[in-house]
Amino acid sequence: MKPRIGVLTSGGDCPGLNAVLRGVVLAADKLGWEVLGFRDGFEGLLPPGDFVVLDRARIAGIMPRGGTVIGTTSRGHFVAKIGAGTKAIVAAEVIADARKVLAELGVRALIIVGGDGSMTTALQLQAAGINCVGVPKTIDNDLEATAMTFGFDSAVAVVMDALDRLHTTATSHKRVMVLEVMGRHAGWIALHGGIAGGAHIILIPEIPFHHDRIADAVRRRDARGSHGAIVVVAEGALPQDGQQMLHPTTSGEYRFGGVGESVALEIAARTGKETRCCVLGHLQRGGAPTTLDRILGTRFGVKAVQLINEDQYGSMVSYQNYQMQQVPIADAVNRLRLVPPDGQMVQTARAVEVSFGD
């Protein structure tokens, strides 16, 4: 039997996951290894093991597809995140069951593709004797341990396209159009998408806003004869005298959302202008990956296999200075990369007359 490695995708889906799987399979095949893809995230590790053999035939043509061909979940027995910043310990018997399944299948190491919560689970599996290599995944681009994650560029492209469409409505009707985008703790999607889409006001978690300042920015545009306005707001943005809009869920997590509609109502009340809100939501996660995300995903997958070949377990692939490198998973978890309020991107936006409501 060929040497075997495993791979799973955990947490939210995003464009580029299938590029990672393809990179893993092709790189492993060159080494004479067989790849088992465990279905629906960590849940596929439970007895008797729910997996599919990923070979060249199965990964043919998957590069342009969104989502993940082996499925994913953010629920179940292995979930290591139970609230905002709160971590839970995966039950010892659950890890023991997974270790037994992997041993019976002859899996040498496991590639875990996921975000901060998934990497926390990976640490626990590694500590229990399961060889793990991490691949960071988040469209929010907010992991400190890597300069960029795949899926981010695709999400920004969706925001840009939406803004291109909203501009015509805003101009035609002299309306203010508010677009709520993803970004719970970091405003990278809102910032990059807002700049690329020509937004006039961008609201991000890192820069608390004043409703009056937003209204002032809208009035200034009116005074210049520009009677439409575009506002991009990250779901985690918050007013200086308020709180983030959180909604409890049955899983113990909090779901963000609603700040866009709140901002729209406040703008209308303060300026008298007709204001509408549009929420992109999961549209940012779906669809075909961009060129950049296809390349990044492939490189992440190939590097993960290389780390296994070098017995660099407990490591996570990291993209730094245009090169694929590695960092200890322990150094990567629970470290968010936030937008610097005085950084170059914010300064660039301000230079082209974008207001941050501060």
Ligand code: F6P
Second form
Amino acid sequence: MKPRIGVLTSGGDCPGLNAVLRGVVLAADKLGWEVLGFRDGFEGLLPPGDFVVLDRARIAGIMPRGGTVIGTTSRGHFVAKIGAGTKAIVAAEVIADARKVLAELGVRALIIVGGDGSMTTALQLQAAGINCVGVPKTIDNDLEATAMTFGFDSAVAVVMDALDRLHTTATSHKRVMVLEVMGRHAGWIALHGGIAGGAHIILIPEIPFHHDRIADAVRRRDARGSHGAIVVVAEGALPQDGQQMLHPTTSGEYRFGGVGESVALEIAARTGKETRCCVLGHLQRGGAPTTLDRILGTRFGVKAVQLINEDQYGSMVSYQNYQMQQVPIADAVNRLRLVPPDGQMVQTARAVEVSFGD
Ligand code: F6P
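Same protein, different state: after the form predicted on its own, show the form predicted together with ligand F6P.
Every component of the complex follows; first up is the chain already shown.
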């Protein structure tokens, strides 16, 4: 039997996941290894093991496809983090079962492609003797341990395209158009998408906003003869005198949403201008990955196989200084990379007359 490794994708789907899987399979094939793709995240590790052999035929043509061909979930038996950081311990018997399944299948090591919560689970598996290598995944691009994650560029491209389209109505109708985008804790998608899409106002969690300042910015544009305005608001944006808009779900998680509509109402009330809100939602996570995300995904996948070949377990692939490197998973979890309010990106946006509503 060929040496075997496993791979799973966990947490929210994200453009570029299939590029990672393809990179893993082709790099492993070169070493003469077989790859088992466990279905629906960690759940595939439950007895008797739900997996598919990822061979060349299975990965043919998957690179341009969004999502993940082996499925994913942010729920289930292995959830190790609830909401913005409350930790949970994965039940010892669940981990023991997973270890048994992997041992019986002869899986030498497991590549876990996931976000902060999935890496927290990976640490617990690693501590229980399962050889793990992490690949970071978040469209929010908010992990401190890697300069970039795949999926972010694709999400920003969708935001930019949406803004290009919203400009049309804003200009033609002299309206204010508000676009709510993803980003619970970090405003990277709003900031990059907003700059690329020529937004006039960008609201992010790191810079609390005030409705009066937003209205000032809209009025300033009006006074200059520019009667339309484009506002991008991250779902986690925070009013100076209010709260983030989050709603508890039945699973104990929080779902963000609604800040765009509330900003639109306040702008209309303060300026008298017709203001409309559009929520981009999961359109940002769907569809074909961009060039950059295909390349990043491929590099992350190939590097993960290299780390297994070097027995560097407990480490996560990290993109730093244009190179694929690695960091201990333990150093990567719980460290979010937020937008520095005085950083160059914010300064650049301000230089091109973007208001942050502060
Ligand atoms: O963390 C990535 C993310 O895309 C967030 O920006 C967003 O709030 C969340 O996932 C949505 O997740 P779900 O699809 O589970 O509602």
